[in-house]
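Consider the single chain below, provided in structure tokens and representing the form predicted alone.
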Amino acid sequence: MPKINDYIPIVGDDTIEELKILGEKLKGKVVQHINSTSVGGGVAEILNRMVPLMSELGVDTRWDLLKGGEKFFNITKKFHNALHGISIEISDDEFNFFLQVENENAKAINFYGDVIFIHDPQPIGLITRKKDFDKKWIWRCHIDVSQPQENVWQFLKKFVEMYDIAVFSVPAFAKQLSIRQVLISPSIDPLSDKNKDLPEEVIDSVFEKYKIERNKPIITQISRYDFLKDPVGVIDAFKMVRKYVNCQLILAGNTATDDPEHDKVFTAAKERAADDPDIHLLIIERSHNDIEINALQRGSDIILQKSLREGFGLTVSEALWKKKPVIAGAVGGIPLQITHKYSGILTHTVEGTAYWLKQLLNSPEYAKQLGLNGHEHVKNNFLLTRHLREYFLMFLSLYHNTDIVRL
């Protein structure tokens, strides 16, 4: 695991020195993160990198998990889709079962932190214990709630407004709330296994493992198998492009323990691929996940993130950090990462995605420049050190009486 000083060559001495000063101001405070899974998905990935660095900077930071079974996570997946604006039926029994699991966890969890940092809807109901403890409570929303299904949002809003602060990733996600809101974008760790430089022989070995030849252009999308990531649409766009350019497609992802839809989506993608030898559907084992994803991105010519809805889409920043041209859906937090035709390409349809794939495959110098511009944008805006700074400033704001927080 990298130490904080290892980031100096990337972000500079001044950035790291400021983090150390902020950490010193928070010394003695305990931050307790709580979410629903330790593996799979962007939240777990960020916390795996952030928790040890916060602790090294002098802020005692720990991480606990909510407990829930298959029925609970099926319900919270419905919440997730509904908050993204997908129309979905949720029964009174399901709402009540959600509350039952929240209450069981609220009684079982030891709330020891000075700051209780709750991530996403799954553990949102733990706030009912706020009245029992003199703590500061933060709810962090990592998903797109700009156009939610109203009954689900109103159900959750009652809990949200019990927190001291609500954190959103993108200005468009902010809501009308009675509590303070803070806008903080997610980040990538440039020194993690998923993002660090790799020797060419490591990249070659991963492609050899999956029996993928590198003798023609490779288009890759790295995502969980989730309908909102539109893997079927990716396959359709690829098939349009291959009529004109001899190329191949990789769809690769792992599973998240709190996402019950994986098998259904993977099956749908497999059926659409129809045993096409140029379409590679990969499920990356967790034990090899980060290095292999890194290698697949670095060995590809173009990276896709054709999301239909998206909280932020960290795979975009991951690919741009590797100086790869990225074509992505113009949804959620992706437009913060990509300026269209400057640091990547934004699309809205399968046909538009196919058009730009063909353009970039036929214009490699332009594609290369998009990747270079994107790398610089990520370096300036979406690295872990910026994320740490903004969290530390937010924690400090909890202990100062002010109505305005400038991060």
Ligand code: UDP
Contents of the next structure:
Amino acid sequence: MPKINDYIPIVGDDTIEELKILGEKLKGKVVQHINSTSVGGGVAEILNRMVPLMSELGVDTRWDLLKGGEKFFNITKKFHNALHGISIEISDDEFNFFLQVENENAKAINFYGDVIFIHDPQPIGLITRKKDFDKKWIWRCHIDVSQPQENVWQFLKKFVEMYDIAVFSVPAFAKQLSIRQVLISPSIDPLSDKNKDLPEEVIDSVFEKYKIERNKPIITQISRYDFLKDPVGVIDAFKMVRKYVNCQLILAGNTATDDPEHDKVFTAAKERAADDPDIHLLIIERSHNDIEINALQRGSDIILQKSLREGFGLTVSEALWKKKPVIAGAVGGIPLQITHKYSGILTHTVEGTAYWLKQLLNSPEYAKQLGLNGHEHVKNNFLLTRHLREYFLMFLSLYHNTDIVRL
Ligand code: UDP
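Starting from the form predicted alone shown above, please give the structure in the form predicted together with this ligand.
All chains and molecules follow, beginning with the one already shown.
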């Protein structure tokens, strides 16, 4: 497991020194993160690395999970889609069932942290315990809530406004709220198994394992099987390009335990792929996930992230860090990571994606430059150390009586 000093060669001495000073100032405080899954998806990805590093920096940081069954996660997935602006019917019974599960968890969870750090809508209702303890409460929203379905937002907003601070990933996601808002982008860990450098033999062995020959260009999208990641659109774009350029496609994903739509979406992608030998639909086993995703990204020529809606889109930073040319939907936090035609390509349609795939496959030098520019951008903006610094400053601001915090 990498230690904080291992990051010095990547981000420099000063950055790490500053983190140590900030950690020292927070000594004695306990930060308690709560979300709804420990595996799958961007939130778990970040917490897995953030928790041990914060603790190493002197801020006792722990992570608890909300408990919910299938019915609860079906409802919260509806919330997720509705917040992303997809029109969805949610019944009174479903809203009530959500509240019931929130109440059960609010009673069962031990709130031992000085700072209670709640992620996303699933555990948002735990805030009803705020009145019982003298704690600081943060709600961190990882979703694009810029154009939400109004009834769902109004339902959640009542909870949001009980927090001390709401954190959003991207300026465009900020809302009209009566509480303080802080904008903090997510990040990737350059030294995690997901992102660290890999020897060629490891990359080769992963492609061998999945029986994918590297004898023609490889286009890859890594995503949970979720309609909003548009795997079917990816397959359609690939089929358009393959008429002109001999290439192959990998769609690789697992599922998050709080995402019930996986099977349906995987089946839809499988039907669209229709046994095409150049389309590899992979489900990555959890036990090998990080190294295999890393190897698939590194062994690919172009990375796609053709999302229809997105929170931040960590997979984009992951691919850019690996100096890969990325073509991605211009949604959510993706335009923050990609400047069109400079550090990647932004698209809006299947046809646009197909057009740019063809362009990049035919112009490898241009594609390479996009990846190099993207790497610099991620290095300067989306590494874990920047994220830690901003969280530490935010925690400190909770204990200082000021409205203005410059991060
Ligand atoms: N991921 C993974 N294995 C998979 C699919 C996705 O490890 O089979 C990871 C991916 O590398 C990224 C995270 O899950 O780190 C997804 O985060 P992102 O912000 O792209 O999307 P989210 O799933 O949170 O909507």
